[in-house]
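Starting off, we have a lone chain in the form predicted alone, written out as structure tokens.
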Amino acid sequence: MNAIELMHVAKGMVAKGKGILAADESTGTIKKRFDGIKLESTEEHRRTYREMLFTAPAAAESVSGVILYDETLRQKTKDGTAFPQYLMKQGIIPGIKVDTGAKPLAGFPGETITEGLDGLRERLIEYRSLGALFAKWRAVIDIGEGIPSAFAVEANAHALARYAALCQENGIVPIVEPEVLMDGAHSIERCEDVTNHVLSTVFRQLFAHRVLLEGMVLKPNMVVSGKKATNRAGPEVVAEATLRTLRRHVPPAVPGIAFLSGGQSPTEATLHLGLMNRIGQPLPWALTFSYGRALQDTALKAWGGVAANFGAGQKEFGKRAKLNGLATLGRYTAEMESQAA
């Protein structure tokens, strides 16, 4: 892809009335959502799920793209179609996570670099012929006493620039996530002056490394109060300090923000999405999701692992699917959570 394809396929990852879905889990991470519903993850369980999600009746009116997993972008329906290829006829785009993952970071205690640079062209080669159109990496950065150091954040911004141009360089757009994690019992003003820091970092690096902001998609995370803070703060100061953060950092020419989930609930998630896509307007840039947990939790409880259950699970992810895309275009409202049950 030349600049003009990089540009394009962006702008359809934030499509109006649309989101992606992070169906990205790490085979250990699924079987922990496997072991919620006691079901044993093995390779057949795993691609069986997927295509539950990916073949629901309402999925591409809500849904741009899908975050794969290396096992998921190999995998095909039943019916013998690569899902990469599956998705592509139904007008949602494939894309892949390529990191390996957050370790320590030497030095740091507490802190965490992630990784996955070393073969990363090799891989992202690979992954574009299989039909993968954009990428994934995240950075995590934690909040705690004594840290973020501004080491760590440097570090991590300084890695992410470098995938999102190692991406750019193969034709696939790049999803550049640094997420500050709300665990914790840090303050909405705490987790404010973080994110600051972590965007403003992140994009001087973005800069530094040419990479084209008119040709990837930011996933940050939203401006909350640590999951232990004893006063959490309100849905629409979340709002407010999310947008304020954002018109302070993230340019222009970027075409959209698809904020991750983060370990808030389903309504959350979307009520503070809805929030922002009402009061913030007219913004530079698209707002909407890439949400893994927030858009699969319902429906993988639904469906169980039964076979009987595969409509029912459809349904719960064509539903949350359906009303972040409301969301995304601020008609979203809490009224509509018992509407659709």
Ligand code: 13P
Given for the second form:
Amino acid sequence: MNAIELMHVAKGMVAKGKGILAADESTGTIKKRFDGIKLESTEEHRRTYREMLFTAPAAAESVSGVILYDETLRQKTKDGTAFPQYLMKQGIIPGIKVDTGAKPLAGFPGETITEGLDGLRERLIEYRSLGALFAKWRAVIDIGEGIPSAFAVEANAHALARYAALCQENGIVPIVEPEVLMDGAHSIERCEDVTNHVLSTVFRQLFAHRVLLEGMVLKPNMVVSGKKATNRAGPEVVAEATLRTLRRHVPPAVPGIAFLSGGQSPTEATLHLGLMNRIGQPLPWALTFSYGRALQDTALKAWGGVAANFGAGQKEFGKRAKLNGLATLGRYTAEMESQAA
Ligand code: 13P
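Given the form predicted alone, corresponding form predicted in complex with the named molecule:
Time for the whole complex; same chain goes first.
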């Protein structure tokens, strides 16, 4: 894939009215999700659950792409079509999570570095041959007493940029995901400070690594108060702080920004996205979603691992996807929660 093709795929991932489904939970993470509905995490249960999401009626109207996990990329629908090929036929772009997780950063207690660079070129070549057109790498920055350190931010930004450059070399659009966690009791001001520092470091490293900004998608956290903060900032304050921070650091050459939900409730995540798209116009980039939990939680519960509830799970997923699609157009209102089918 050349630069033109990378740009074309990146644009498709952030197409108007659509966003990305993050269904790339590792085997360990999906087990935790299934524990919540008391379902054993077998390969077949994982396959069925992903099939439920991917084959939901009208999903393609609001879903531009799906991030898959290694196992899922190799699985098939019950009719025998490989998931990436099935998605492509619906007009949904398949992607793949390629990092191997955040591990403790030696010498920096409480901080992590994301692993997965060794052998990445070879893995990308294989993933591309299996149909993945984009990839994802998540760096994790925690806020706490004395952290994040400048060193941990730099090390994670460096790894993100090395990953992004390798992706583009191999014809794959990188989703660059530096996640500042919302765990903890910190204020929204502290989240804004840290997010400013992180984004400025990430873009400096992307430039240094000669990453084509037009051929990537940024997946950041929103600027929010910590989950355990007593006086959490309201939606308008979140929308304004997030827009201010992104405008300071994300060059207009980047085609789109697709937020992670990071532990926000499904309705909160939709409300914030909708507000930003309403009050932020004109925006230099597309502003959309790449949600995991905020798109899946209600669908997972509605399904509950019961075959008879397959359609009910699809309906819930379809509802959240549609409402988030409307949020990208600035057309979402809270009243739609009770109206949407
Ligand atoms: P959440 O939206 O659940 O944070 O997941 C998105 C994601 O892909 C995290 O890496």
